[in-house]
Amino acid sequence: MNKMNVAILGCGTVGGGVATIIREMNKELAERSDSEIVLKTIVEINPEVASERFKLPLDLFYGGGKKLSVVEASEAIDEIISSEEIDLVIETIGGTSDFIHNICLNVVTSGKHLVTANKALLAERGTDIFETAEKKGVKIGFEAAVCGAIPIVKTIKENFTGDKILSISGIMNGTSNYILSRMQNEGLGFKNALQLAQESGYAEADPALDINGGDAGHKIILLIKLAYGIDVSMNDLSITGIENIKKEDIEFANEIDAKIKLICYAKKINGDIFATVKPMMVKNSNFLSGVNGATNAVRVNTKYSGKHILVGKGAGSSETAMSIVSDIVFIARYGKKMRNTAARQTVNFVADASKFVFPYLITFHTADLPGTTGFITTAIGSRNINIDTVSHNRHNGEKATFSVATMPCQLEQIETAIGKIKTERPGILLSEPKVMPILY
């Protein structure tokens, strides 16, 4: 039987989970990979803490279990990278710093396979890592980087090789979905729902990347690379987070039989990529509207086999660790036949958000004056936008709030209509209208 010697860099929540699974399932993993998976060493600054937390023997850690300084840990990593004994390195330190980037680049440059859950690094700075791995004939596993336990990476890489992916949409950030679910199901405001997410362990003390759409953006970039072989950067995406979702938005969603979800969306049309991360009004007829809590779900629409939905936990120690171990098994068994997923072409055009065609819901805050609703809907219609429904007005003193649901149109048509409203009736709009796509 072949042997695959592996080293883990970092033994926190994910790294410790990986070590635990390798030790507990050693026999099963050998049978599934046709190789003995041997955990040779773990580099961890505080091994005693990790040892106690994950019930790992201290002699498994580099240095025999003694606490390492940052310099010593860095030297240990360099030694592992240069070692001919190690076949595969698992990076679970995280981050996008030059230090982490260089570690991953040096791993593949040395001829070793790399497995990581580091979505931010691969999305923002992964191009040279993928290209180097391809040149060196080694593989990169990153199933755990996108939606935790959901096998979406292997599904797109392996299962749809005989099909053409038309679009990908989904809920790819559990924290934002948990917050929106609590707001919709319990009538909570954003701040209270965020606090509950933090208390429940779904949101970090600094939840910025989760609520501003950045984390979801990293994931859809990796799926675009996989599905279309195109290199897209964060700067190419139109990203809006959930920080400004209010109770009134939830109420307007209910009026049009929809739920608000932070949606990752990508579609390729004639070589052009339409990609965005935004809160959307997801119609209740769409499966994604019923995905609640911290659950993730990805919907893939293909030319020949139709629509497919994968649902599962998007984070967690054992869930993420399981995906990493799955990559190790695949590389051990099929490494020579696997292909890396470095983008092989530059994108023709990443469509500007103003070119996106969706039905939209537009929320207006206006002065409470006679004829306001009629004037605004007429201005919208003047831009060749068909209106689906207009909500009831909410009156509050001298202010009014209402929403307009459109039929499919380009966002720039709506932006032009709003400009016309501002020009012809200055002061009628008390705030910038909120525009959200409607997803059927």
Second form
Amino acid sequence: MNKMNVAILGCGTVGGGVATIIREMNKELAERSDSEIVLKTIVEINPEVASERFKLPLDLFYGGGKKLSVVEASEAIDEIISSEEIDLVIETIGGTSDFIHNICLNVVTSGKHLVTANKALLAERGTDIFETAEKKGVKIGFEAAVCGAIPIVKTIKENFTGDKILSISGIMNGTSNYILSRMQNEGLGFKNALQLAQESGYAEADPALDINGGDAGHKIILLIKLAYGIDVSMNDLSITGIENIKKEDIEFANEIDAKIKLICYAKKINGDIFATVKPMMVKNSNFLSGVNGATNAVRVNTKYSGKHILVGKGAGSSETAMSIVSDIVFIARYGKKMRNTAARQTVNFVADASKFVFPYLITFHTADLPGTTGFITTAIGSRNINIDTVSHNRHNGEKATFSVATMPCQLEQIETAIGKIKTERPGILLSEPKVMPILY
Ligand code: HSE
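Now show me the form predicted together with L-homoserine (HSE); what you just gave was the form predicted alone.
All chains and molecules follow, beginning with the one already shown.
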């Protein structure tokens, strides 16, 4: 039987899960991949802790289980990369540092396959790693990098190969969805809901990338690469997080039969890519509005086969590890025949957010004066924007708050209308209006 010798770099939540599954499913994996998957070694600075946590024998770790200094671990990694014996390296250290980038680049340069859950690295600094892998004829498995256990990478890359992807929309960050769900269902404020997410172990100690849309941005960048074969950078995307979502936004969502969700969105229209990560008002008729808690969901709309929705766990040890093991099996079985990403498509450009056509919900905080609502709605109409509904005004004699739901229009029409309001009636707006797309 063929053999696939693998090494794991880093034995934290994901790396430990991978080692466990490889050991527990060794027979099935051999049958499914036509190769014996041999876990040769795990490089981990603190093997005793990892061994205890995942019930792994110490002799599985590089150095036989002794603690490694950073320098020793780095030398061990170099040795693995230059070893003729290792076929595939699993990187589960994480981060986008030069150190990690060099490791991944050196793995593929040395002619070894790479499997990783590191979305940030592949999305922000992955171009040369993918290019080198192509030149060397080795494969990069990154199923685990996008929505943990959900098999969205292979679905887009392999299963829809006889179709055209029209659009992708999804909830791809569990932490922010958990926070928004608790705000929506229990009326909690953002800070309380974030604290609960941290206490429940969903949010990282530093939850910045989860709540500012960065983590979701990395995932949609990878899906765009798979669906359209192009490299989009974080700067090409218009990204807004959920930090500024307030109780009143949730109330306005309820009024239009919607839930606020952090949505990753990519659509190809006439050769242009429209891509964004934003809190959106998702109508209750859209499946995504009912996806609650830390669950992820991706909706793919295709030309020939219609709409598909995949729902599942976007994080977790065994969940994410499963996707890594599935990549190992695919690489062992199909090797050079696999594609790393989609064939490159012709794309005119990545559209500026101001060109995005959606129905929008605009929330205004204004001075509480007669004629204000009329003036604002007239300014919106004057930019050729058709208004769907105007909410009732909440007012207290000093401040009035209301929202306007529009029919589909370009964001720049709304921006021009807001500019006109500011110029013609300075001081009427007490804060910058909040604009959120409405997703049907
Ligand atoms: N922290 C992410 C989430 C999982 O909350 O969905 C890893 O990207």
